[in-house]
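So this first bit is one chain, no partners, the form predicted on its own, shown in structure tokens.
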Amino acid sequence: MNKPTDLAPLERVIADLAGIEMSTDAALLDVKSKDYHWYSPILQQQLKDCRGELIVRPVSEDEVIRVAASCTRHRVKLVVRGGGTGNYGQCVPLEGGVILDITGLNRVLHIAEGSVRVQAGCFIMELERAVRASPVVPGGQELLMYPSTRDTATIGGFIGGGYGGAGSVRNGILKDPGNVTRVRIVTMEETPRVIELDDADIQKVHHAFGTNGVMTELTLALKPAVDWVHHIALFPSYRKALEFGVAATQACARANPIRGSDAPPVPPGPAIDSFEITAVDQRFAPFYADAFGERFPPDRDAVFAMVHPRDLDAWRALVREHGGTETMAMNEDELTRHGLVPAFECAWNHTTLMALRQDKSWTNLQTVYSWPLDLDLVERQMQRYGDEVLMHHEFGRDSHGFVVFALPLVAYFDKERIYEIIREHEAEGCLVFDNHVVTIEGGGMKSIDTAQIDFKKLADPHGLMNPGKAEGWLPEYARP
């Protein structure tokens, strides 16, 4: 439930605000005080008498500025908030205040080979077309990783809320070493600072969910573009779809070596460069019908992938090896003829957003495995919860090695049933992040970052932001 914002230090950061985008219009509230919570029940019910008080759109790293100086000087509370994707709450004013809208902050800066400097609320599509159309390397560059909602999410929410995405088969997650390699912060001060973080330094303010700091610029790698050939196959069974899963993603690990000195060994075989690998399985095809039709029908397993067009040959050798047969294979302007989905939302969170679109009454989990890919495990866990539980496997990377996520659909009863569920994959070995709670270390971290909460009582030494996020930040951490 909010606490509302005294009307008298409201009234005086408007004032102070003269000149830049703002609102206080009833609708427009409701809409950016939310964001994807509701895929989980037990979110949207918590969550659904919040709302914030004022809405500013700055365009300028100044005018962000001044907006925290003005929060800050009349303790008014701030939430960032980009495209408003992000499935844990975290965009979502929890004690009202002000909503900071960061997408007026949409410039791409500077395009240099193997690495571009953007904005925080830049559209991420509008990031990735941007650096494919510039001509610093010939044939473009791409981004190394983005969500499911690459279309509508910016590139400053995925950094503060993401972990990886499409591309984290071949490039890692966010948080490997050189993906992520400069982050501009503004303070919540009376007189705010600017702060630049490098290299691991950015971990300060990685996942932390706009807690610490406003973002407004970061520096990302890249690489040379792919026009990838978007794939589906089809298999006879979830185990062998989760086969070939981890086949296509030891073929990746030979054409992109995972650098890190306890990187697992691969075994001999083919070199097969992929961006995306994720499977569902059968039960998923109803909710996927009005894309796909017959390209995934509901008695066949799919693995939905990203490959890359030189090695598309060695990639159907591989599919036919591994019992399974070729239904789409194009590239994202093919698809847009043909009014095709891409891969990339056919997996991750997208998914489940797919199911909702067609009945509200699913929600998920996210769950990470190790690695090997324990395919009894999965079966056993199929055979337990029968239609209760549809299972969607990521496979991915990081800089120690291969790691399988899995975003399963969960047929929502209770709150008590879903913790149920959550134990017994703790209990067999699986890492949950837990989408059903609006904390950092509740959700994904479950300990608290002491390096994250000491960089809070820097850059938010008040405790303005995005409050109630942060397990760790207690209140006597703020000065007066």
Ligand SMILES: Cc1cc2nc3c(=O)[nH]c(=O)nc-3n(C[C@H](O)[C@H](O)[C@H](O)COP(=O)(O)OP(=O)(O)OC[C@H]3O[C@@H](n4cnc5c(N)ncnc54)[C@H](O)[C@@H]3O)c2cc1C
Second form
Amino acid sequence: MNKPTDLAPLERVIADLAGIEMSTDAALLDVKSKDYHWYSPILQQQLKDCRGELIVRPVSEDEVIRVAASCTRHRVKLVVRGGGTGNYGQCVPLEGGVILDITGLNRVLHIAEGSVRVQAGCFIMELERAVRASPVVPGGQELLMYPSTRDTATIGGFIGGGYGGAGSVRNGILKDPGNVTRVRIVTMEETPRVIELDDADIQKVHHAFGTNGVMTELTLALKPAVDWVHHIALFPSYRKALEFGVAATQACARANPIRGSDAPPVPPGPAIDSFEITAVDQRFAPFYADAFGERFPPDRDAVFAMVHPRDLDAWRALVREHGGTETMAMNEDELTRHGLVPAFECAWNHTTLMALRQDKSWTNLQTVYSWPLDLDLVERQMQRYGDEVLMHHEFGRDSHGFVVFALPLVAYFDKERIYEIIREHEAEGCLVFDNHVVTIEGGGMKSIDTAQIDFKKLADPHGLMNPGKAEGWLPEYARP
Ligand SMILES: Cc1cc2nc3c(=O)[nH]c(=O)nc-3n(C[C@H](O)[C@H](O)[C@H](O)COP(=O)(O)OP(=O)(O)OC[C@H]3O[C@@H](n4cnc5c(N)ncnc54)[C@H](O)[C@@H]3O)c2cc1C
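Write the structure block of the form predicted together with the ligand for the protein whose form predicted on its own appears above.
Everything in the complex follows now, all chains and molecules, and the chain you saw is the first one.
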């Protein structure tokens, strides 16, 4: 798959970029040409020979402009890289070229009440720390959501390749109006332009895998900070854990109503604010033993959550009402003191990572169930697959209603079997975001986003950015 760039153009880029941090060290290029696509044995095989040829680390927008100009002038391919935690080979260079490490642009630029402007290469953890510590709002502020890779991913990578995560049960997904309010882009042209996209226009670059411009700055919404209680509740069956998850999601919606005209009905009950709700099948317990020991034993199904301290009593009552018992309730400082893992690192794709750290023969799927969640369907699937598939569900919302995601762990047998399981899920009404393919459309997006492709014609007219990732970009679109 890797087509090495002719030496001459690459050497010209190296000469043009004198003064910018760069490297052609083979070992470094090996590391920086990979992301977390290795979750998928299919992608592992497909991408094993893909390598970038030069890594550059600009530290300012002006330096990004120099990189974009030089690569365009010499028609060298370019892949932007943040933390490199994407799951689908999002920042694996399929056709060699330059890897633009954006982590040198890492400053938090301006914090106001309700919003923050930040450079795209800032690590999300650093950003969260900064907005919590800022005195602009007494008690600090917090991000509306972050991936479970909060501590290792950049904010630009989250917008470029992510979807939602911890916080999504309370505040929706990245795509929802008002969550990301401005993005600043450097185009990939011989004389690059800087373009600012606001509000709905942000969708032109959100989840575009860095195929249509280099994001240099972002403006994001903030809310007053909460010292969330990281909570584990255990249940006698996975069905009971899911029933609790549904009730807790509705309680969260009473605390934070969904406002759209098509908002789903929520039955009366307590309003309980939460930031994360994850149900994990008891067969995951051995993978969590080092992290939690008896707090998650192998004969109980778990719900990991982040709960508003003000609402903890009501949360506990809801747990009891569903036959559950509490085994952990600590804020993040207390967790650190006890050497325990935060609840968001027991959620989303970290659940899979917990398993893979111990046994590399697993892989996973990413599916979505419709609301109201059909518990009989989940039970039928569990019976059908037995120990081949371990269940894990995430409760969330978007601007229209509730969304239940699942990231089931799947014992990998071969590609045919994975696609058989995918087809069975689809036949039962589950949407599958195929995490065993590298393209935007094949994975999460499902269809070609013409607005993104139109923007690429403007922002990357020669088709140099992250080639091979956008199926909607046809070779004939590329200007010579
Ligand atoms: C254990 C684990 C858990 C995860 N949990 C979640 C989760 O909860 N929610 C979720 O949405 N995702 C999740 N992911 C996927 C991934 O971690 C997130 O999407 C993360 O935010 C990506 O950030 P990054 O800095 O690592 O991006 P990278 O992997 O470096 O990049 C992601 C994509 O964005 C592009 N990109 C990066 N920076 C820029 C930029 N400045 N301009 C233009 N394009 C850019 C890259 O080219 C690439 O295509 C998880 C992955 C793992 C391995």
